[in-house]
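One chain follows as structure tokens, the form predicted alone.
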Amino acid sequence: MLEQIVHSVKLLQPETALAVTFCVLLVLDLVVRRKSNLAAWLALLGLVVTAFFVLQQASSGQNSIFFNMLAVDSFSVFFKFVILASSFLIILFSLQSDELNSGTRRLGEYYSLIIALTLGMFLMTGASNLLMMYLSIELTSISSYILAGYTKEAEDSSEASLKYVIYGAVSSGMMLYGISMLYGLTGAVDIYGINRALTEGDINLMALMIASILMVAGFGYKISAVPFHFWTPDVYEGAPITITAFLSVASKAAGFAMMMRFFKVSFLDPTVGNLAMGAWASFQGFEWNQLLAAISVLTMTLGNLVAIWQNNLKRLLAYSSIAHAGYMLMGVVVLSNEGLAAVLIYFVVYLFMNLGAFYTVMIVANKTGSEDIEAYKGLGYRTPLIGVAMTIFLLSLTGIPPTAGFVGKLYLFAALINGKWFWLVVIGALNSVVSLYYYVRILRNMFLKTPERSAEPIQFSFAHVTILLVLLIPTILLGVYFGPLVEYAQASLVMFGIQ
């Protein structure tokens, strides 16, 4: 037992580094009473150290630590890199955010909460025990609640935080009921034990369905899937732009990682010969993937249709984020390695194009004080770099070639076609066309409308241009040279020890 604990602790170095960084930042905030960026730079240093340990994890093979509580494998490492990249960029965004840096507000606790949120998401990517899944979601959620309402002087910020708490509490309660029912049915709380019980035992199908639907409520809340999405628009609009961007990418990535591991391990029948194609045989007659397909269709359709009516860009991008969750759910519906690899590819390209769009919104909001589409009138002429960058990010979010977003949707649709989900491909393509409409509204304001006479060109700092290019170049490059990303995503699915 002691040997197992020592081995587990060695493989938990990235999470340990994040926990130490969190504690150091808390102490620093108590000691350094003046306003300073020292906490931000220490947080960035902590993320760099964490990245070093994650690289070591990548070469450690497939491991299950702390008695099947956490998995350390190539799959979790892939998502940890996505989360780390998001956290690093968000801290850089925060250093330039007028919304956060105005007044005398000290931001030590803000950066410590971002590190705590990152730690929770790291645990979510590897959670292979139902209790660890719940605890990691709670760690992530509590940090998110505080960060969503961090600019507490703004009325919509406090409202966003309160709504987030209420919806989070309801979904957590539903998930706990699902966990208790699964434990009662299978006698196990780790997903490997659940899989064995489903394969060997005679489980009541109706009770299993109810328990699994309650589990999906917990996952759906984290990924903003319909009908668990109600918190998303208000929270995204009321939270600081930096936190909105963070939740739209990193939190969604962690939720998808946990959901895919849960389904792939718990409900895949190991007696089926071709595991790479996926199987739902454990349900014996219930078409579980049809239910996920219905959630996917509702999510992408509602997200795109409601986004058409939005004038606030943060709210518009919130509904766009809901729609993209629907697209990514299509890969989970297939459950083949090809479908899951497509989700991994999509997350990498989504990281650059979505954070790029939010960063552009932040820069414009810093200068104009507005997040409304009307503030973008003539922006393409006043500030060509912003106009061109925003155009590329929005075209990528639509899935127009030769941007990275096209590659992400191409692999998703290819997986669906190979899995003979033709009707889902058609709905996904139609939704992409709908999304083009509300993205073009922004482009029309930037290039086809004249700016107000009082409008002035937006001045950039060197840091603004650097970060914008860091996000813009991969959005273009991954649209034409994506082979290494595809290979890495496919290699990351050598997981769970059941292939």
Contents of the next structure:
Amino acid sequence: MLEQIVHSVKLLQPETALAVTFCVLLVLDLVVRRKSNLAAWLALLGLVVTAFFVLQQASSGQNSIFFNMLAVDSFSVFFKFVILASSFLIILFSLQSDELNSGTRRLGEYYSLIIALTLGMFLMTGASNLLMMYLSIELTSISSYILAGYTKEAEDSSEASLKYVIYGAVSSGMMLYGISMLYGLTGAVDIYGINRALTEGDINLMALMIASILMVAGFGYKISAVPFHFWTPDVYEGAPITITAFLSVASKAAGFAMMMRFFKVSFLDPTVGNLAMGAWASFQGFEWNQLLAAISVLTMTLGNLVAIWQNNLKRLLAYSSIAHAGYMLMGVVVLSNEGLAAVLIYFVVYLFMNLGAFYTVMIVANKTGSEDIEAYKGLGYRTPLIGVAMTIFLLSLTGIPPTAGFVGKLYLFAALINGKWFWLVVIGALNSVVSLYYYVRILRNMFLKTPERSAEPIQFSFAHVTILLVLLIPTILLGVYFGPLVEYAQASLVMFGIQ
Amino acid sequence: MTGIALHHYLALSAILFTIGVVGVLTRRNAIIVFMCVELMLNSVNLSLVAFSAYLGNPTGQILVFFVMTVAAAEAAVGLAIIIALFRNKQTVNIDEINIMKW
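To test you: the structure above is the form predicted alone. What is the structure of the form predicted together with its partner chain?
Below is the entire complex, every chain and molecule, led by the chain shown above.
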């Protein structure tokens, strides 16, 4: 027992580093003066130390720690890298955001909450126990409720925060009800025990279906899938841009990681043999992937159709992120390792292109104070660098070659075709066409409309250009040179407890 | 004791949960909405404890402790957010909290 705990603590180093950083930032906020960026730099330092520990984990093989509470395996390490990269970039964004740095706001708490949010998402990627899933979801949610309302003197920010709390509390309540039913049905709370109970005993399929629908309510809220998406547009519009960008990438990645682990490990039928390479079977008569397929179609269609009517860019990108969650769900539906690898690849690509789009919106909002599509009139002439960067990010979000977004969609659709889900491919492709319409609306405003007489070019510093290039180069590079990424994603599919 | 079986507890829990959900959907006062969320969580606690006693396995009761703690934390943050909103708008009526739509 003691041995197991010592072994577990060793493998918990990244999370420990984050927890220490969080405490240091909280105390620091009490002693340093208001207008200091010290907290941000310390948070970045904490993330670098964490990255070092995660790198060490990458070579430590597959482990389950604290009596099957958390899994430390290649799969969770992959998502930890995605989350770390996005929180690192978000802290850099925050240093430049006028929205946050104006007034006499204390930002020490802001950075400490970002670290707490990162910690919660780290735990989500590895959670292999229903209790751990619930606690890590709540840790992420509670930190993000506060962050969404951080600019609390702004009416829309506090409204966003309230809506977030209400939807979040209801869906975590529903997920808990699902947890209690699963516990009652199987007598186990860790996903390996659930899998064993399902393999051995005969379980009432109806009750199991209801329990997993309730669990999907919890996951669906985190990844903003229809019909649990109602909070997304309002929260994304009201929250500070940095937080919107963070939620749209990292929180979604953590939600997907937890959902994929839960479904794959608990509902895998190990007794079914002779399947095609990399495919797996779920329990007889229990087709949870049909449920996810329906959710996926609803999610991408609604996201894309409603995005057409939006004039606020943050809100438009919110609906576009709902649509992207729908695309990625298609990869989970296929029940094959190829599909999961496609989701992993998509997340890396999505990290760069989506953060890039939000960063551009932030630079423009810093200057013009507006996120309205009208503020982008003639941007391509006023400030060519920003205009061209935005164009590339938007084309990548649509999935047009030779950008990275194309590679992401290519692997998703290929996995679906190999899994014989042709109707889903057709719907996915049609949705991409619809999405082109609203992305091109922004391009039209930037390049085909003349700027207002009073509009000045947007000034940007060396730091702005550096961050923009950090996001822009991978978005183009991954579109033409994606071999290593694909190989790494395929090698990262190993989850603890599955051969 | 002989008269009360597992399904009685589960039925009560399901009824409480439904009341909670209906309350969240129909009530207009943000504070009452939060009370309904608490009702949902407590109905889950009831079913967890019932399953735990039925299975003779203490894990369910341990889960309940965590659920209660998290519910308290969530309520604290939720009330703080309601106060922040009230300072801006002088209301906690959800129908009037509507500057963002579609």
